[in-house]
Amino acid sequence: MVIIMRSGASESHISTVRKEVEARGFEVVENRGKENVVVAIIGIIDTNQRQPLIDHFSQMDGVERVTPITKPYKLTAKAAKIQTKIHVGDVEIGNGRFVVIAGPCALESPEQLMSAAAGVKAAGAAMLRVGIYKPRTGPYAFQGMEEEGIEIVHGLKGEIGLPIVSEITRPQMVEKMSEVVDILQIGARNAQNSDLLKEVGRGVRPVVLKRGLSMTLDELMQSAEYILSEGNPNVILCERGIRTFETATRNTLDLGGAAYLKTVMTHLPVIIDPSHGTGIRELIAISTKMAVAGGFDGLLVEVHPKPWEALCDGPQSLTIEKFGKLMSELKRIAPVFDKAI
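Okay, now the structure: that chain only, the form predicted on its own.
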């Protein structure tokens, strides 16, 4: 059960509600969005208690409504309606816009970074993605520039001119990475790393949370709940393909599951990663157009100045030229689906 406070409810009203919940023997998790404060009641509520509790809290000063949520995720559920818009600088995610985040899978050099940043910015991308740390399947694959990469991004941030999205792999990295990047990404391998989820939940940066390789939608929601329950409402969910029996593509891009996630399960923004979702450069454009038509909130796509020389994921990376052509096409079709890029 969640108690949604009115916009502008006073701290006194919020405190009174919290104390009333605790006085009845329940735990409280409070989450503050830009529009509402939500007080989640954590604990087993007997069926006979439910309606009396709804009636009681609905009449308290400052309360907009009380919503029963039986799922283990209270704050991420669509019924909670805590946060549907996320602001990163001048970029707004989750309010009718289709936000494109583009850039190389991995940082390889200052020159490569600046070339990619200039290219995707000129084409109309709203944010730059770049991998500083790269968790890989095998220990001998390129793992990213790591500490050196942080220094490179920090030194060039002012010249890049776009908000930066980059993956984080360990709880100990949250503070340092938050000084350099604007959005922290949690990749598929760490999507159920509860220590990392809690730590980014205590942080100040928005989080892109990718769906794990074999993760159900319910499990993805519970991972997001870890972050929101620690106080960070700024979570963007990302469908990046799941592992199935099909071998024609790198992963199976689950657009149906992502649509169910967005329309039925959650109020959080949902974006699509067709690069990992398919693993095939030639399938990125059509997957992206389906994402626009499906009403999703954005795109996370890999773009490299020279994909044939990329140290990781070259076959699923667009050239800057192909990315520019894709963006031109998206700008023409987005208005048909009431989206703006």
Given for the second form:
4 protein chains.
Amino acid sequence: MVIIMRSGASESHISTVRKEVEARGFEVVENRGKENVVVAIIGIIDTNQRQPLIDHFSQMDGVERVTPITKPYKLTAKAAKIQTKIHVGDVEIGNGRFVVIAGPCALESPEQLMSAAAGVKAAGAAMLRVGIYKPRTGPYAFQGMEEEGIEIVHGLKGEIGLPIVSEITRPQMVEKMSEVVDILQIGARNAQNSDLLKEVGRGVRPVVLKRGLSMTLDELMQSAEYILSEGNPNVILCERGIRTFETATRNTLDLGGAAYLKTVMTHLPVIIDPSHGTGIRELIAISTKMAVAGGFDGLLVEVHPKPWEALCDGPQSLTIEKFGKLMSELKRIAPVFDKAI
Amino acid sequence: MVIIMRSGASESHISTVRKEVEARGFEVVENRGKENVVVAIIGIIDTNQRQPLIDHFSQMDGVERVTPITKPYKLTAKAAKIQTKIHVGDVEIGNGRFVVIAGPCALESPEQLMSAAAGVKAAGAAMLRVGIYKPRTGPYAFQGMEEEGIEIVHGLKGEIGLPIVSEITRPQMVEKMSEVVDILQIGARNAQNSDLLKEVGRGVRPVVLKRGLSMTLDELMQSAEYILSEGNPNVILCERGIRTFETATRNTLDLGGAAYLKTVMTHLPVIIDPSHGTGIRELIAISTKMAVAGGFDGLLVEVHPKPWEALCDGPQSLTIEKFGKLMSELKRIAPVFDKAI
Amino acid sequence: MVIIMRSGASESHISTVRKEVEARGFEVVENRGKENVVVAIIGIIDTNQRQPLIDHFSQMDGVERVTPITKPYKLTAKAAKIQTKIHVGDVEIGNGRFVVIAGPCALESPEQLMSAAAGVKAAGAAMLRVGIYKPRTGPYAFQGMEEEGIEIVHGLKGEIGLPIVSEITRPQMVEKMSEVVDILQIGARNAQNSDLLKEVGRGVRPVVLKRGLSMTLDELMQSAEYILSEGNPNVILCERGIRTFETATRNTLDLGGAAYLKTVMTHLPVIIDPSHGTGIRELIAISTKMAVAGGFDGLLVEVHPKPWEALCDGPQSLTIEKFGKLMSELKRIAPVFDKAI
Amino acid sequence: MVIIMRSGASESHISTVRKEVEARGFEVVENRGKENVVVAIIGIIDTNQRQPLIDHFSQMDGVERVTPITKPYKLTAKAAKIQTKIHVGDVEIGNGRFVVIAGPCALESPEQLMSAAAGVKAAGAAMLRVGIYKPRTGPYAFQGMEEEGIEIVHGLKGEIGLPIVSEITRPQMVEKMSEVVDILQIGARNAQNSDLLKEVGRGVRPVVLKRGLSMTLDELMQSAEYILSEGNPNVILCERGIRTFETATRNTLDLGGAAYLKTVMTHLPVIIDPSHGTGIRELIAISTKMAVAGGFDGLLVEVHPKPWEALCDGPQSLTIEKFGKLMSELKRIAPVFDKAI
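Please give the corresponding structure for the form predicted together with another copy of the chain, as opposed to the form predicted on its own shown earlier.
Now the complete complex, all chains and molecules, led by this one.
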């Protein structure tokens, strides 16, 4: 529920309203628009509590109107639900843990897969990420091992011993992919592919939804709503950098926006992808530490046994060794932020 | 073929190279990079001419190296082919005509379809645009009439008497949609959906490919290359506004970029969509006149019999009457730019 | 004055309001916000007419409230005044003429100045542009001839025989510069330098105010308001390209935004700078034709006798010959848009 | 010095070059361009060491050429100098300390100044920030107390007991401002005002240089070079958010870019301004923790005794109480990152 203050409402009116809300045991977030100040009530409101609250606050000085949360993402919005926790195997995302999902951009061979899996597992990763289908900018770039890759992962799943996250690009693949992977990823290019969003929404697997290159947080919430509204509540949002005028880094990692997303907008877990977010190997450890300090729910990071031989994203992939160093640093700093690794 | 000048090459060296190229009957375009000046040779080069040219220019003063056009879009690039001309019914796109494609954002009913079709046809439109599938930002917005819509268009095709342009959103729909519409449109949200791009590339219908919200011209060329590389040469590129910091207009219509696309980058026809490009009814006539002056190949514009009842994009749709006025203005000004309407 | 419709007001309510406004002889512009439709009344409203209008429209169905134009730019806003016309010598800007201001990026020598002036004058330019002070990105780039340049221009003013436009960068230079140049230009980097804006606002010379690299149209209006509010009404706004993610062109020339600025926002003349707006010589003629078709008031274009020897902006400067060709084209097409050159 | 690898150089060639550089005791940073991989040598190189290094690496496999650091910012570049440390009173910026600079957006009265100063000092801030001159977007917004404000600060300087940081907007004010404040701040709007940059470069006070709204890191380096090249080596760079398409936050705080700036580009201290960077009070504590985790040198944060009465930036200002809580959190987490507060 949000309380829209009159344009020109005094700060004392606004703070009185805040206090009143907090007195009822709710958290408050203030949004300042050009015209109005909006006081957002964070937390769940029992349906029978709703009307009395509307009546009460509508009459307070400086209040223009009180409205339930806006429609476009009623299931995804913070006010709709307490924090979502997603269980995959014995891993829980959305609670006190900083879940590290690591692995190569693309599956290249059974050997590469196993050496990557063994490496990230030994270093303490919670899940393995690996690309089977690779949507690329141009037709002449490596497009992934596709069907053959599915067979490889299927055959090695037992040995890998980690939950697997992999990207899906076509609605008709949801069922087959769901048999071999534990979490379906929707990439930046497909973040507004509504047919695909609806289909994973009807599926049984949790979904990592990446923010599109130039997607507002509002639009990301609406894409998530496509999935939730089809019945699948297990969505993890991923900030992976947006496109701006700055080109020193591959993208601009919007950590402030992601913090707003997690703190104000939604009850869904939010994770960070520093590999695509910066595109520069040297910045990944720093960005990851900032992600832990920001209170996010996890990490999606590219790790490759031999980045210099990688068929994609080599320059932004960590070696197993560098990843190991990063993991021990994370274990050292996470407790200060009440996070487990 | 492009001639890369040495960093620091003198302007006289550059102009000598230009003259040499022009002396051989080629057009020239200069691109200035941070490091190097690149002299691009525009026009077709016979394969047996290629090596001699490379040898000749490589030896000239100030030249660093000479290379055939870069791989990522070898079929789409200007140098690959003379101007592409696409025939749909008796309409030709890519030649001297400014092809006006007009109609409602979405099909709403048989009556609405026929009144829109009759209206734009009477005003002189060359083709009808109408949305059967509407990919929307959120799940609660009208998603189009879908299957039912296909039946309606199928039944009325004869009466409409104009070629029809309509958006496609799923690979598996290409065949069915191709039976009822004359040109398949790929929207901004799917502009990097490689599965869809490949599938229309295997199809029989020409394709209008819209530029994504934050797609560089280079990426648009690569998306087009997906289609061409599958065998379909009939692609029309559409500038429909990009996302920037400016919000006074819905998007920023990149007419300068579109001019670069048509003049320097590609042999494919380029059309302009002022409806999405500005999002403001009052700017559509002005933007359209600028598109004619810019030498583009056509227009994709939203026209609705009753914009105030439209299920989508009402605010940016022209009435039949306003569209009629625009058409007569276009007929008046087009000849000055050697264009037919 | 603007009429804010209630969120969810029906299209028939909106059109009734429009008709009522038009019936009173006013032009109307509709702005569609996320929440509300705003019907803006364009044209001057006598003070004694104001309250009756507010009372009348406030009571109509679907109207939320009626407000006089928003404060931040009450002098610059369209509603404040009829079209501003600025006289410089025998040139009038803001009326039926497309005023071409041409010349070199920077003054380099008396010879270069005279050959440029003679060339653009012969080709039919209305004014000469030339940079005496050049604010540059870095300290090691040519910063202009500065004081020495002022002397040169002062000495040759008589022979030049064209009004001169030149950039000013410091408040304390306004008086001295005003003695030698006819129009003071404020560049993109100083577009929000409020001390400089106030000072030229107290000066006697008309001002060309360029839009900053990432300035919204709203902010550009507020910068203009700095000048008008100090008493100088003679301001010309210049669109010169904004910074976006696209790098194929040097900047993104926002012709749609400029059209919104001129049509909806302000009574000040609006001109276009295709040289900085695209940064590519090959696009200048096309962009200029689009500017004429867009109904703008003029052009600011870089022309240099020998671009390959220019100390700045050579790559985007036209030769005198190319500029001559462009001028004859403009003379041919301008009449179709009721413009004189 | 940077080693440019040939386009298409193998990863093994690249890693051999890296090892060779590291073997000589230098740190290495890899930059991946579209065309080439660049291996940058970080750290100081003795002039007599330079040529031998160039000769040696130029001959290695896969190397195209070796060049000393590019001109536009030879003094500001990382390679030019070891980490810059700036002393102000007994505070040192650029070493192991996270320097917190806190205070109100604007000076409003002696009482407000003293209560703000006392509050932030008690909470443990290292310096006081306060605006005397306020460049604003529009002329009708509060412009600061100006001359009167200087007198107030001058009179209270002794009582305040903290070094003072304040913005300067005009070249001719440098001397006078330098008498009352300890660090001169150049704001985002003046970040490319070369006259002002040169003038503070000739001054005696350290300078906080804020990144412009749409300034690339490369341009920020060049603005800093203006100051250093005039003789003032004491520059602190400040990331305060850039303008992007996202509007949920006031600006997009580019922590990844700032990390690149500090790690790869320059030896100057880099601080973060989360107040302007996010514009939302609720995000300031989170952003600050991320800044500590990112290894930055300090913080510029807005704190006001009564934000609801603030004449500017109230919504993004912390109360003294909230600031106090933040400071104690920082003291708890900073040691994990080897930082003192």
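Positions refer to the first chain, counted from 1. Computed from a predicted model, the values in this text were never measured in an experiment. Heads up, when I say rigid core I mean the largest set of C-alphas that superpose within 1.5 Å between the two forms.
Core-superposed comparison between these two forms: the CA of Lys19 exceeds or equals a 2 Å shift.
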